[in-house]
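This document opens with one chain alone, in structure tokens, the form predicted on its own.
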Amino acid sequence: MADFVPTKNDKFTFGLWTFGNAGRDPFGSEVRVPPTPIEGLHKLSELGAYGVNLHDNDLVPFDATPAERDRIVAEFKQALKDTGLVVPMATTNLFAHPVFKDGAFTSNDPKVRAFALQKTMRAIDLGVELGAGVYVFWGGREGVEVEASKDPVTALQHFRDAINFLTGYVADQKYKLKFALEPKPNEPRGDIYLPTTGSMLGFIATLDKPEMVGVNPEYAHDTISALNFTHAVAQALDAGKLFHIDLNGQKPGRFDQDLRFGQEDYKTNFFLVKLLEDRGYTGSRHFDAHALRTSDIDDVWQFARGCMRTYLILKEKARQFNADPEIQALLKEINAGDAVIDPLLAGKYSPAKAASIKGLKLDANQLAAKPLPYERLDQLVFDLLLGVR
């Protein structure tokens, strides 16, 4: 039996804002005392984390000054290289301080918007000095309550013009960096502009550098709405613009909770662990999740423990899925092909094909008397997920 232990290579991320989560809600204050970054930094190297991913305020405060800003960065870099970690992800927190509570690059003031960019080229300057190769932008104020407030078409347009300065500024400076845009259909505000990872990729393809720009799907924000996350991802992976990718826990319908990874649906998660395994993805596993707010600092730390965990018990539950014999003979005789028909149907579009796809002789009453034994997959499945194959 393994004993899924994490280890570096795992590439298993935290953000700081993550363990350092004081457990506040709208209904009630701060539970606990956090941690330090440069605490946490020493505990997640304890406990196998790959590295750490930040907000611009996560780590120097929004009101710092710049003697301020250069002693922390420079304490924080001392903790990464004494405790090996990395910072593979940066990010800029346009959502908390009032001045965004309309907006960040959608805000109808252009002084808002001037102010947005401003402090997005710092946070990125503080990105690259930390070793960030990807920027990740959610737009949680970027939307509406009051639908006449904004014109959509124009809010787009204030979005698009500040992704293209901002990749026009990454490749001024010769930083090598890439963004992924992060979807939300709602919550902070009722309505979140480019709400899912389909309309997130729409809207890469409209901008001067598409090649620079990805995306970073997160489950809960998908399952708030009960959409399929792996679906998403796997929509990214295909349009090889899986820049990153935010793990966590989350029931359905419910507001963001930001659960422990593998907290809720296990076979959800196990298919998406599945995906991003069969398919090589190479970037971090970031958990962008929170321990419950009944926890202590301890707790906390198991917290930070079971996300990993989770992962590697999935990833095991994959290999064995690829590996089950019965499993993959039905998957076998479920896709079986037709040497005839599969060349006609790959590739692209051709005067020959169209003529033999038609003449083809295909009788739709065979073709539906065709058993297709899905239940006894998906019992197998569970039977797998639940240790008794």
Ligand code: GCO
Given for the second form:
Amino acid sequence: MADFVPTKNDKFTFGLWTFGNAGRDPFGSEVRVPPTPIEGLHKLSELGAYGVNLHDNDLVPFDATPAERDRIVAEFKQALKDTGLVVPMATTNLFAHPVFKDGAFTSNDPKVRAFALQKTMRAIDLGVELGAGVYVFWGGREGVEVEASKDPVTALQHFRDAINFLTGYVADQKYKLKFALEPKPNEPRGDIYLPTTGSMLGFIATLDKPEMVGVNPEYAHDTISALNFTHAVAQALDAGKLFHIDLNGQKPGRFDQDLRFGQEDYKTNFFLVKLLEDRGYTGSRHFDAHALRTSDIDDVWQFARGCMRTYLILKEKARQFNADPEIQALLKEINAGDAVIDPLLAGKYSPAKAASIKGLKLDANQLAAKPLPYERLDQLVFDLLLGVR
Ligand code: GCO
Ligand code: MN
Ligand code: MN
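Can you now output the form predicted in complex with D-gluconic acid (GCO)? The one shown was the form predicted on its own.
Then the entire complex follows, led off by the chain already shown.
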């Protein structure tokens, strides 16, 4: 820990598509030949990662024959054994092929929706075969540019039908698999349905088997909309729905950058890591990012190393924050309770509590005069993060 070198216990995972990114962007072609999935397993194991996650087509090409599929999967399973890495999460590529150009589960065309279900059932079988316990749904193409083209309520019903169908499939197969829905406001669609973690949580409550379904929030996705990602994760934790998390870097209000974890906004990432660690989150710390377009392969591995190192540094900073006497004394002062009032505010409503609260002698001006030394607190956090404490 002192050298911030990860071990498998840290549960760091990378998508095959992350180190496998060839640097293509909307304005330019590939800039590097990425490592194969198997080369990636060996390198990540050397770097101290815990596992890899994948879309069906990151491993098995879209048009592979059943024999090719079986050979590729067998070789990959052997490499997992050789490296000791695991596959905790799997997902479906429902965005790359032109068939999904106007959506998968929310396409207006029932044949496309059926094709998406067929592909996803096969991809779930693959994920389970590789040992995945979490299955992610990122609806990259589930949206519109032309509002007139889809009825938004019907689109939600179609999405609900698909998730209900697939939880039924998983239960029927007796798979031990949970679903994690990943919200994103836009990109590649102009507007994607269910754009935030809160929208997903609301939607989950309308499903047939809500207990099987949680969320996979991503730092970049909430940050694109300039929302507070740590608060979104807190809400998911509070609801018992944080089944997975995608960590990366992003400037607010920009295109989807997928930067190295922690590359932007150290403070938000510090509070994010602190939240995950303080609240005992036990899932994978998954990096859904890729190296810069300027990187060669050596630099790709610097990127992977950097994601994990940054997490461990922020985790150590969280430990220091929790052990810092001055910060803790301030927090104690700010959070001082009240032996009479606290019990009245906690737990369920009762007529007796209502009467007691109505009868409290509370002087608003006196309450307003209470000092809140937040400038001091925030500067202490800054000093701690910048290493001068
Ligand atoms: C994105 C998304 C994806 C998903 C991935 C797993 O912005 O492209 O974050 O990377 O996380 O498809 O479902
Ligand atoms: Mn993303
Ligand atoms: Mn993601």
